[in-house]
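Heads up, the chain below is alone and in the form predicted on its own; it's given as structure tokens.
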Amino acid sequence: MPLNRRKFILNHAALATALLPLGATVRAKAVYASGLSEVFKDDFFLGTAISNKTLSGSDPAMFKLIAQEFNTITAENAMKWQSIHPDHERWDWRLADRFVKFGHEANMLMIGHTLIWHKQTPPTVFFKSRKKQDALISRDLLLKRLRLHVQTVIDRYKRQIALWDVVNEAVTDKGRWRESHWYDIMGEEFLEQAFRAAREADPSAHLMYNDFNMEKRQKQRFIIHILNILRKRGVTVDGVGLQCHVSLAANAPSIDALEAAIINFAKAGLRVHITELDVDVLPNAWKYKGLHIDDLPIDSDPLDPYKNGLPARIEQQLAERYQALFELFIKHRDKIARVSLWGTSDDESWKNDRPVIGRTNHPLLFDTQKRSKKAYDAIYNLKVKRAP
């Protein structure tokens, strides 16, 4: 068993025991003796997501930066159904294997992301015909496909990957089941069957449910409710992933709301993982979702104000937002197993194209040149503040 997997399992056992009662400014890169994972080694694992672009190319500087700063990695897209299992009879392991190879060589804790999701799943999984996507397959056939996919993926990597996001984003913000082909065909049973298949494939794995906006109370209560139902049926879910895609504004979401979510999930007997952390610095543009910045019916400048880098004032706000978040995570380190950024440098962030394509965002700890930002300094220096 690789050191990283054994370390997590032992860590998890100790922490679970403790929880039993709960049921642009251009700046030179800062030079530190050790990376961020070393700063938080006594608090939680610290990770990042690796993009398909990085896995497909040969950017030794990116891999070196990841190995220096983090001890945990997630494949941003390489292990999603569409990437790894594009057709019934075809499996494409290339990028996922590269992800695991790097993680093994760098002695990283690796996260399997994600086994079941309503997005990035080929339509042929759900429909009888390739041409006519109007006839859904039977419940029994979809269950067979679910079990085959989950067990094949886990079986290939179970010696390397200790943690799995089994089901992703199955619940709406209003605390209801999300409408999806999974739900249309199998109903709420698909959640249970996914976790059963994962547990059968690797009885020792740490299995998680992952979602966004988990601080919203209706969503939070519903997720705890459905996971409690699974437990009553003998299905074990070990943890929940709070994606934590937040905005620069202090109330989007508030620290208090995030803290309540962490506490409530821990009280429900679940290990908390911060799984996809980033801080959006751009104005809200959901009204123009899917459009390109050059095709907006309005002046695009107010919606894309930082094309040439972050002004000092905004970079300072970003640093303060990250500092407040990490102060919260440290406060509840007894409940949090891992904090993972959703990317390493700004140029690879999905936020550059969401919801408007072509905008320039700056949501991460390293800029487009892989230089650390004030946000990096702010959370690194939390170590100094805690020193005796």
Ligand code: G3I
Given for the second form:
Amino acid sequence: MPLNRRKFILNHAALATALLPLGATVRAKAVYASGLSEVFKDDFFLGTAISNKTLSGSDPAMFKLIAQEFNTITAENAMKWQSIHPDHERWDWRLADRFVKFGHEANMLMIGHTLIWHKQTPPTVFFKSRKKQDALISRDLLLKRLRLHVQTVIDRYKRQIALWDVVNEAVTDKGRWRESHWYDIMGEEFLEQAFRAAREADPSAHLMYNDFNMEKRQKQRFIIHILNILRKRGVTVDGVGLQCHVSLAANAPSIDALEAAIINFAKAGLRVHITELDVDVLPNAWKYKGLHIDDLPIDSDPLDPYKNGLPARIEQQLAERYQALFELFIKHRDKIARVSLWGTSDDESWKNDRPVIGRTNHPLLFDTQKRSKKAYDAIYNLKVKRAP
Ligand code: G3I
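Output block for the form predicted together with the ligand, input the form predicted on its own:
Now the complete complex, all chains and molecules, led by this one.
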């Protein structure tokens, strides 16, 4: 029977129990979900991403904070192809197993991220020779590898993980297929084959397509179009992930554009997941992508202005931006299954190293000392505001 979506939307406890390994007992810790996720418990699940650093065990305080504030987790990197399946015959489950163990113990809804992506996938997946990366393998061989990977990963975790980002970022902002080794070798078929393989591995899973800049209309239309084609061919995609890497400085995307995206995807019959929310406070530096901040050919200070902390004015703007986003999510709570932040505290955010390495960003709800920020209070207080 297909996963009853309402089961995880309305009754997390029931889903968690349904996913327990056979014979296991519920060992949820008393500390779980007493913080922010409690505020939104009648609206949507509230989650965060767990870094490899945390999963490696070097930061026990982070586990505690996550268990207290969130009820949903995504592995930031630990379940990606290059981490979990670094070579044809080699699987490395260590960090992913820890992710699942923590998720189980803290009674978290767990998201499997991500099965098929053009990034963080070893080149050996696509090329004939390990040394010479000039000849791509055949469509049949890549399909075999795709199916083996997707089915092995889902099979290992299907008792604990019911929600999967099956394909990540296959479409450009202009609404075309992204050029990638997947596309070069298999053409558009790779999307369908990935969802087919996932559905076969776990017929009751909640399967999602995940991408960024989902507010761009051409991208939206194209994604809805290709997911409709899949549906006609009998391959159901249950949900769509709007990553939501938001920029404070550029004031983008606008709340209106994001709202239109939520409405359009929901109208297309897809559950909406906000999958990777963060709010970048730094100036645009894409021109210097990949460079270290100390190696810029210009004065770096204007591109890294908050090394010593956020000025009160920007802290306030950040809080207002988070508040506006959550007001929007609450308004569309009937369409949104989950809102996940892309990390917990500012020190661990990928935004400190993208596009320029070594900057100091402040995109999340907790600062580098794991203290809640004004943005946290702004969201938390929405509960008070909504009280009768
Ligand atoms: O752990 C190594 C470290 O040992 C090494 O010294 C260092 C040197 O470069 O690299 C470290 O690994 C980095 C890893 O993040 C952990 O910090 C990788 O280089 C870096 O590529 C990797 O970046 C990840 C990125 O995906 C890769 O594209 C980010 O953490 C992760 O947040 C980001 O997540 C993606 C989502 O999966 C999909 N949507 C976009 C999102 C942001 O790019």
